[in-house]
Structure formats: structure tokens, C-alpha cells
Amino acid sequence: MEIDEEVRMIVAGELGLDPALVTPETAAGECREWDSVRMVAILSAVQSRFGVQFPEEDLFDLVSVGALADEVRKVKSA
């Protein structure tokens, strides 16, 4: 499976929708299931999956389902 897909089946798993809803466009503000602790569960079993930590400053920018696929291989890529 690559990045973009387990990310989408992490993040779907973590806000307990559909995965057939949930699209590399979800954001965190078009989602009222994905609240603050929610985002902390995505981030920790995102990280965990692929084995990365993300860095400090760039957690704010990480809001939708692309971000945080984008991120994994930014940092994997470092």
C-alpha cells in the first residue's frame, strides 16, 4: 500500500468515517469529527506507522489528509 492510501486508511480509522469519504482534500476544519485530541491520535499513529517524527514547526500545516501524506515523505526522503 503506499504512503497516500495508509495515510488515508489511518486518518479514516482514527475519525471513525468511511474510508470512501475520506480523500486526500479532508481538513481538519471540513471535518467536525477531527477535533484536537483527534489530531493528536492521527500525528502519533502517522508517526508510528511510518516510523518519522515530525518536526516541531511543521505540525501546524499538517490539517488535511495530503499534508500529512506529504509530510511522511518529506521527512522519510531527509
Second form
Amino acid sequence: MEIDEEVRMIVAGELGLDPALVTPETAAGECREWDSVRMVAILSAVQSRFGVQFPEEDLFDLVSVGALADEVRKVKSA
Amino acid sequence: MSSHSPILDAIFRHAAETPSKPAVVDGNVVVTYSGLADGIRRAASALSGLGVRRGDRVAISAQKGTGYVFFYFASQFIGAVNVVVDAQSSEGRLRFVEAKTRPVLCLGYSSPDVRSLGFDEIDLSAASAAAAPAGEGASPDDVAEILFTTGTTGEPKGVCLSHANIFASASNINSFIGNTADDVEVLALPICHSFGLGRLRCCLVKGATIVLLGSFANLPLFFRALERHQATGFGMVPAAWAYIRKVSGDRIARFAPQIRYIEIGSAAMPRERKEELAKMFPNTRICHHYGLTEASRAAFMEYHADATDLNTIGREVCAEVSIRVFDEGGRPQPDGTPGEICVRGNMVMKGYLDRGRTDVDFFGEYFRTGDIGWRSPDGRLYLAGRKKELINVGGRKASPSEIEDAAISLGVEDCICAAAPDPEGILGEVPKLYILRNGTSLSFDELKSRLSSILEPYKVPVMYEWIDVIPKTASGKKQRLQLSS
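Next up, the form predicted together with the partner chain. The previous block was the form predicted alone.
After this comes the whole thing, all chains and molecules, with the earlier chain placed first.
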């Protein structure tokens, strides 16, 4: 499964949402279920799934499904 | 002329005196005090048209938005009772609340058993503000809202708060914090609980501006809101501060000069976190409350004024509130001696739903918090250890017995749930489930996945472990505190 799709499925799973409702634009704070508690769980699940560690200075901007997928690509290629 | 609702009296007074001042901001929507008063009256008229009468209960889903704000106050306007429910409640929780309160209408969510309407399904432009019925015969001592709290064991309890209670609470808090009509507050807290709802009321009673924001999850949005609205205050739970620090380092410090106050509460904050916050906001009143839904808020401490003694929960919020430490028989304890913290005051609830005021819950006029603490000779109060088995997940309270029951409903033979430190260092504590060895054929991952479908997210245990013997007393009561850390 490609990175975008896997990240989308992880976010949907953590938020308990139908994956059809989750898009790359789905963002924390704008989607009722995605609060800071879920955010911590999502960051942890995505890093664990791809075996990566996001740099602390990047966390601030990782607020959407698309941004998380982009970050996975960036860290994996570094 | 004063009505049954001193909060509404204050809002309508601001609407008359400062009609064009922003009261509530939701995204690009700005509702002035005049617009707020008009919206409340129209919503009251609409509720009346739907058959809601004084004393009726309306279950209302706490979704941040102007619709919720209008209808929350509209119910109060006509003397109906708001049963405030969390928009993220499980279906089981919603049915429980409905069975207990028998609402005539559900707003903002759909119930299979009760007439239900979304906020946007009610056309407020068609409702007449002039036709709003103003709760004739209602009294300030009537119940204005029912909030459900999590009990350690057994069912959640409905806390009945009167119009006078919720106004007193807002006035008490404002008197401690010292906020004014000139303040602009960003509300990123949930508004289904006493803390966030209290912030909404505090701002509107003062004639200040409140900016609604989804949550703290999206910090770029939070920071933009602070900047765009030149915000001067906000409220947060300690978990939000841990989150802000983890995700944004010290970027928030640039807002320190404009932030006049921060209210913190719903959980304890480690001393080093308090010091860090005080250092980053040297000129901000950082007010940490102690309180319960039943007595909101009872005590306050301030990080700068109490800098030499950051472990205290402070003193009574104001002169109208009295806190005493009693022994198990209801006798006052001398300073320095631990006992149960008990609270008397104008904001203390009328009683629990279907139970009223009982000796179990009160020593005379003093509400029994169930928390153990003591008072120092200089009047400061301190909490001592843990008496309750409740797990405080970043400010939200989870009942271990509810979590155990959920696991048992999935075929687990026996288990025990206790608090464990959050491995991410954000939430303070999280639920950990100890399962009787060989008591299930499910893997921990399978169990977690199935629990996620029946429990609200914060109640789903984060950690799982086998246990050979469930610690119990001779009478069979589970000894959860033994496992709590």
C-alpha cells in the first residue's frame, strides 16, 4: 500500500471514522474527532508503522493527513 | 428587571449597553452581543414552537458553534433544563443519559428514541425573537442544567445545577482571575464539561469576547487565533500544556506579552511544568483551579503569587465559598491533619439527579468531594494522595469499572483496570488493563480494537498486561489502587 493510503487508513482507524470520510486534507482541530489526544496516538502510530522518528521541530506543522504522509516520505528519504 | 437567569440578565444587559461588541466568534462568523441576545430569543421561540416548556429537559450535544451557544442559552431562557452531552459520547452513554433524564428533545445529535434535530435543521431566521416566552414562573433556584460525571463504580451521576449556581460559579471565577470586558479569550477546551462551559459563561457574563476553536490539536490554528484576535486569555488542562510544549517547543512564548490570564484545571500539573509555564509567561495571571462539576470551582492558586509553594491547590476562590477538612464522621480536622475536603458555597450543586441532597454526599451544607487533603496554618490547601480509583486521562475522568465491564462483555473472564503514567508524557495518566492469565483467547491488539468500538477513545486502555491473581478484598472488591502508579 502506498504511503498516502496507509497514513489515511491509520488516521481513520485512530479517529474511529469511515475511511471514505478521510482525505489528504482532513486536518486536526477541523475534524471533531481529531483532538490533541488522538493527535498523539496518530503521531505514535504513523512513526511506529513506518519505523521513523519525526524531528521535534517538524511536529508543529503535521496537522493533516497529507502533511503526515509528506513527512514520512521526507524522513524516509533523509 | 431580573429574571430567573442572572446569566441571561447579564448577556441582555451587555446587548443593551454594548450591542455591536463581538460576543462569540466562530471562524469567520462574528456574533455581537446584540446578535447573541437576538439569537437566544429566536432559538427560545423555536424551542417553544417545538413544544419545549419550562421544566422540560433538552438533551444538547456540546458542539462548538453558534448554534449550540444559542440553544444552550435558549433552553435556560424558557426555563427548560439542558442535559449537556459530549458530542463524542458512545451510543451506550447517550441512551443511558436519555433513559435517566427523559428529554423531550435531542439537539445536535440523533436519538432512536427521542425527537431529534440538528442545530442547522432549525431555521432561526423564521423564528420570532419577540415571541420568545421568558420562563414565566421560573426561579433562580430551578435546575438549569444537568451534567453527568463519572463515578468510580456504578453509574454516572447527574449533577443538577441551578441558574443561581452557574451564575455564582462564573462570578466567583471572574473575581479570582480578574478578567474584564476588554478581554478576548480563545476557547479550545471541550464545552461539554464544567471547565469549558464555565469559560464560556465567564466571558459572556463579563461582556468579553470568546473565540471558539475546535481543540488544541492543530496548534498553527490556535496560534493564528491568538494572533488574529489579539487574544488576552485562554483555558487549558495540564495535558494541553504538555502537548503544546512537545509539539511547538517554546513558540508560544511570543504571545506572553498579550496574554493576561490563563486558567488551568481538571488535573494536577507537575511542579516543573508549572515553573516552566510561569517562566514563559512572567506577567500573566496563571490561575489553577481545584473543583468538581458538583462544586465548580472551589479553590484557586496562582503560579506567581504561590511561586514558593506550587504544590498547594490554593485557597477558597472567594469569600462566598468555604472549604473545610472533615474526618469520616463529619468532624472538622485541625490544620495539618488529613481528612476529606468538603465544600460549601453558592455554586455547589442542588444535588444529584433522582437522589437530591443526601448525607452520603453532604456533611450538612458541605459537599463531600471524596478527595483527601489538609490545610496549612496559613490557609493553603493541599491534596494528599489518591482516594478515588478514577483515572484522570488528561482531564477526562474514566471509570475503571466501566472499562472492566466492557472487557468482560467481550468474553474476558476477569480483569482489573488501574491508572498508569502516560508513556507519551502528555496525558498524565492513562488506563492500563490487567487481564487474568488465560482469561481470554483474544490478543491484546484484538481486545484494544474491540474496546475501541464500545468505549469513548480516552477510556480505551493504552497498556495491557497478564495478571495471575486479581487483587481483591475479603468481600470481593477489586483493589485497583494497589496497581495504580
